[in-house]
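Next comes just one chain, in structure tokens: the form predicted on its own.
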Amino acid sequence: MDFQLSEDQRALRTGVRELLAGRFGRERLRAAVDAQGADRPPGLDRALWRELGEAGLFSLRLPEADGGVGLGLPEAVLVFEEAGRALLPGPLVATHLAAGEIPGAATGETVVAAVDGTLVEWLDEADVVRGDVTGAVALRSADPLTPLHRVPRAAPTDPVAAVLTAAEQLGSAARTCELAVQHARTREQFGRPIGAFQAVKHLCAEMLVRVEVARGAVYAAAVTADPLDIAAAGLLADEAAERGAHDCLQVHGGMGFTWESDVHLHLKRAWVRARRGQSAADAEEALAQDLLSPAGR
């Protein structure tokens, strides 16, 4: 199977990346992450979230006949991916999932969350809510830019969500990829760049491996929408991103673990999407039980 992008994707990429970095660099990033407090919860940027919505974030998936761009699943993998780089918050997959079905999901004039396993994102900020929320308990979450509720009846994890949201934990393992590698070359210890230290380039080599090993299994997810697929995605993307921030903490030393940095930013926000749907060791076990069957792969 043959994952090189065609020149249409390679353009919706870069196009979501430029418009991410524009409307939601890192100076917007910490300004959002600043701004918050015990009194002060998150709050989702309505201007932002109509400009995704104009964008066709939300409506990638929608047949063009009724108003979307009419890609598919494996071009919603390259934005999400953009979107995970970028840590940009809000319940996205919930209103791209809900694009066609809403009014107003897909231009971003209606905000969508949806419970997922036994977690529900930006339940109040949110104006339609799919799934049942009764008895929805507030949670303190680790990433500042998640707010989190906790249902006490699980709802079943879409596949789609699980494929976007591996997409998000891999963009999130690059971009810690890329942190690591860039300040191993410009840190330098006993004159030397650290990155020249055997030790640095092991770290910086395995978190790379990890990522293009979860590009490779998200991507095939997205082609064949096999449960198995989507179930080994999610467990090497989870793995991606949680180990490559924490790898990132360690090249970085001590500056890595201050609030000024972004690296454990990109760690929380991989601890919190690890944590929607399909719990790993179901995922595992659903894995292995196919691998032992004798009609398994």
Given for the second form:
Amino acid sequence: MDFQLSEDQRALRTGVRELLAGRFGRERLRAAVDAQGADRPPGLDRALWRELGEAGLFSLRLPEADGGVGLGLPEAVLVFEEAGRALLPGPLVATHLAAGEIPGAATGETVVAAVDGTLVEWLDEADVVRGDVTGAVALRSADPLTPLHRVPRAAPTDPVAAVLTAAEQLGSAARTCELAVQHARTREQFGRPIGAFQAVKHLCAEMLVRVEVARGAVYAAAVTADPLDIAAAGLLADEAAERGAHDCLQVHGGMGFTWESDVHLHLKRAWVRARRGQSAADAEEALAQDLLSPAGR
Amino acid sequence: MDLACTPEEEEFRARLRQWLAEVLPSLPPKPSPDDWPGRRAYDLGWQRMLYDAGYAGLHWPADAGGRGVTPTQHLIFLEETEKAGAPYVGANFVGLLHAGPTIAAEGTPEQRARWLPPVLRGEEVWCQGFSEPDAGSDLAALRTRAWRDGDDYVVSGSKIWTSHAEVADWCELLVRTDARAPKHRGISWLAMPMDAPGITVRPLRTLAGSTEFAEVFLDEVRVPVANRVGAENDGWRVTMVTLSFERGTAFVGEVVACRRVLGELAREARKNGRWDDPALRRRLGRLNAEFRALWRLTQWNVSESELTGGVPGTGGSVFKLRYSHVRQELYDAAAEVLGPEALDLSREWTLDRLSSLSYTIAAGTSQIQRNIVAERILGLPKGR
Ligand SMILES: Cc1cc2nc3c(=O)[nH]c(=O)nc-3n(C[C@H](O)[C@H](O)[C@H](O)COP(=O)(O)OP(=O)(O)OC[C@H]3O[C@@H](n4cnc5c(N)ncnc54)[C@H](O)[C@@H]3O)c2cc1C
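Can I have the other form now, the form predicted in complex with the partner chain, not the form predicted on its own?
Next comes the full complex, and the chain you just saw is listed first.
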């Protein structure tokens, strides 16, 4: 059994992290946040989108014969984990899933949005929308970098989309753990770093535990693509991302409550992603039924 | 990144399954929890069967009499024996998992030859005399003293929470050999024969009503200097060598067992009607997600140790924190399934619920594990 990243997979992860740091670093993230106003929804950076296409983010799982990179779901998960870390905006999952099916999606020429449940992300910016969007109503999105519409008719969710979403949640959870630790090491109160206080230290330790447990579940779901593994990965990754961002906010004190800090961006995006795919109730119900099946033993 | 086993690993599994199917029906009946001589005989008997079949000391290095199998094979062994309902390691725990590996790593050739084979053959039981009344989490504060007298150490003091003390032949004992040195540097590791004069074992009753551990009083007990493993005053390091490195397999059997219990809970709930409550179903479904994830994390850690030769103990801390907590949640959910019967001690799950309360305490409390994760993995400053 070799349930570890291969050398190629490590290199892929490093490459994507560097690409995103260069093309969508903190300044670009903040510029994107600040560019949108009360009545101006965020726009999508088409040049960046094409660059992501060139880098293979959308065509990653397409066979090489079809102009793709020919990699599998585990590699896609590593890439989407990095996207989650970097808070990369846009309908990444929908466009990735459309590669090979909708012309231009693979290369980043075409932006594809999709109905997921009763929500559509990035409807107005998309060239192609999958699913029935008649009667779509714009929401004032809680996440400054994800415009949202509600639609009356729910669409079924794609299991691969659920794995990639879980990967984004995992990346975000790992990042908020890092941000909390960085702050806890440098911010001083009562004459010492706040990370020396156990109340703070133990919050950080539990953040890491949630990240590592979710990591096992998400990577396994990428390997097996089993619906129950995916359900479990979604539950644990959502929890790691939402609680991680929340605890990260707490560690940052008043600074964590500001617009200027990045913590709220992680929290809000985690909330958006947690709405995608199967609801927690449905996932738990499916995992409960599994316990009664002979195979679940 | 893959979860498939190699053909060799599958063959190892198939042979083991076959052997288990052959031998398990011939096992004697399980002794009652308070029948200590019976438990000792049962646990040693099982170890002897493993030895005869070539399954003893799978994870020990070959030059210590072990089989030197890969971490994945060890995982398969623990998974399959638990699934087949084979006996748990029981009284062999300290010998196989702690004292033995310590002697294998730090002992002289004579010491290895004296102590390791009887552990593998199921002939001798070890216990662990580390904790003291005033030295628990702060283990290095231990005060049991040992001073030299000719070829012996003379040991006085007391140990507490010593599991299996009543039936042990040997105790891996931490003693203070230099009272003036900084606390970590004045400790030595001794193998103490439990039949030496001056030892009094007083069983302690646990909250579950049984006597799983004991107080051990030491009144001028003579232990040969030749029984010291490692240099004098180097006992802390000697102990940590084993404590700080494992192969990710520490909780394999237990996670498998928890997943089985979870399935049993679901079926019990179906039978008694509580399954109709969606809140309960969701709770059990959530636990299924947790234990599936813990199983994946186990596979991850085992694969890591396959690559690196071991998993740093800090990785074990991450695992133990979540596992010990989720195991307690499992038995809280069991109580919900049982309803009023959750108060009936003749229900196995009621006793298991009580036992599970020790999981966040024994082998390093959850608070101590969080300190370890925060300070050694995340690099947060020490302090309190
Ligand atoms: C079932 C069982 C079997 C055991 N078997 C053995 C055995 O065979 N051999 C052996 O040597 N020992 C054994 N032990 C002992 C075990 O290792 C200790 O109980 C454990 O290390 C805790 O020590 P303590 O009980 O003295 O608690 P204490 O150290 O007094 O802790 C009390 C509370 O204070 C907290 N605390 C202490 N220090 C800190 C800190 N720095 N930061 C934050 N919180 C802190 C703890 O988390 C805990 O909540 C066993 C224990 C149990 C429950």
